[in-house]
Amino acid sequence: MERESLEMDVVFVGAGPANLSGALHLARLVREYNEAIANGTRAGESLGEIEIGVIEKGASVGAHILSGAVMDPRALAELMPDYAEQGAPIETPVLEDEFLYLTKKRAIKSPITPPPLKNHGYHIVSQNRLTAWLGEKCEEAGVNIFPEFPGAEMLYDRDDRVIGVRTGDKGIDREGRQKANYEPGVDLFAKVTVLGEGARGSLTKQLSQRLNLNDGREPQVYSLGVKELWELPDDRFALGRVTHTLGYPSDTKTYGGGWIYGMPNRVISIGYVTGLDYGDPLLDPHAEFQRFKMHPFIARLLNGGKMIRYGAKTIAAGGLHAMPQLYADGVLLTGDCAGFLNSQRLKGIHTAIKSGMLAAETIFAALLAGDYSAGQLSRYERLVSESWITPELRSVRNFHAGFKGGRWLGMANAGLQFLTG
């Protein structure tokens, strides 16, 4: 089959916070280096024009990301110190935290908020708007954004080095037959391909199996977060309030918990996370969320409101020990597909952004060296281990595993982990 091909220097697969931050940071590193060569403040040869592309399966950047998350701004401030002045779509700062334990009928407010769930100084953001804004910044920096280009398979040379990615064919019916508007996918060749396609991404699974990136690592464990956005009829839930819940509807043996975030215009983000290592074969995470909404406290909150968006997301909760090897010949892994989530804090945007930046620094060094081998790209794992990501993830490395014995033992383990680091 004749396929169109396109030569790039670097291709980022997936337009999430990790890859967009990586593409933006790389474009700036290259521009600053070339300018330094041009004005004589640095010796060496210019890299010239480096073609950086980001492919995204959605119709636009952010189309597959549902709004409503609490973001630690640490990494965004490193990427762009003046992010607020540049118009980053911050919905509201976190103004109030509360932690509730739900019984079947009651909501008991804890007199103290567990330290990992304190969000003072953080921002409630619309991830949809944040990624769209990062996409705009990338385009301003000369990065090529290709929406509606899903990655379908990795491209390898005869020595199993990654040399790019093939995008999905278009015009295929549900039986896999070609329709009249059939278009074959495009082969995007690159010196380095960066996978940032989210948790349990199809290309990451293919790559990990072929190159044995999970050898010697703990098996990844997953949770499912089901989320909705509701527009309330009045100001019954305060702007900037962050509420986390434990207890109902999960039984004491099932890992689970809920959240409610107060956003502008009387909109709340509400959701429930269920660990997919549950023992009850009849349990349905989506049904658990519906039961959560029927709790008297939640039902009163939603009464008279209107559900305006909904979705669900897989969460890689295995932590540091379950992270795969982050590099191979010609390829790096960033964000959720590499397991950078802090499951105790329920936060991964900041670690995703930072992982993208460190990937960019690794690629920049590879471009200078003209070497895209696993040996050169192993620098990425070293940068990750030397950054603030690793101490943060190491301190919560056993958080999810601590709940294997049930809720109460898990809470005790979590407390001990927080105290001992």
Partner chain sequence: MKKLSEYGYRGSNINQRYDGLRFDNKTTFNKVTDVFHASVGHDEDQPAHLHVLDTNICATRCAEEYGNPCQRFCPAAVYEMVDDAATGKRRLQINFSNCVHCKTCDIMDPYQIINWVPPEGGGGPDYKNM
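Follow the form predicted alone with the form predicted in complex with the partner chain, if you could.
A single chain, with no partners or molecules, comes next.
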């Protein structure tokens, strides 16, 4: 069977908040520009039809998306000022903030929430639902979304310029033989390919090794979040309440913390994050989460409730200095695969959305210039450094490192003792 190929203008790999925001913003910039040319309010030549595609390995948009999630709405409001009217699935505004320090038996409530964990004005969301909705908005704007198409390999020309992506084969059996339904992967050629694969992207890894995008950067640091959704029998955990914990069950050398978010219909999102720079070879992040739930305070909360969903996903928490070079010839990196997350606030949705928008602005300028070289696309790094993302990330850069030495826990401990007298 012949391998098919398809020419597009821009291909986004991964339908997460970063790339969907990028695709939507780009479609809009192109449409507004073409309209302005058509009605004479702007001089120049129309860009014509720009083909924008998004490929996603999951069975549907959002199927592989897992998050907390408390979202800072700043970026979504920039992408779509009327997001509420447009039906963005917001579960509830954050109504209460609570910060607990867990000892083995007790939960000590901080009279104030440390500023980085304050969530007033934010929204509790299911990122699975939010992403699925963003996917619909993209399709309304003329973006083509292809679920069930994983990007398997980058395509390069002779000079190592990225010219697209090859999707994975279908219908290969366990021995590597072709089955009756065999279909070779498709070669998607594009002027610009955008990787928004989330933490530890598999293509991002190939690409950055081949083009040395990590040269001179600090190694990336990761955490793993293990999460369940629970249905509680009554209103014991208030809708819109956001609880974060530190302390038990993590040992003092390991970064770790819990979250509980109150969603509608007596459902809570509960989970535990463990820093993957831990030392103990017997540590098991899933077991840490089970222990967290066995803490008397948490066990009481869950008593009589029902676990309804489970999942786990890694988080890139290295911050500004661990970010790779964000561009190369014909390619840009957005969202978590480029390390845009704010690890101190455990928030990456807003920075992912913003990075996608800045990538779109970069690509739009490249389309106008007809130039997709690294030099032209380096504009993206400039836009990132001039946006609010950079000061936000700069202020937290050594956060995870502090945890590693057990210092932050010590600090939090001391702080709480001070506060509680």
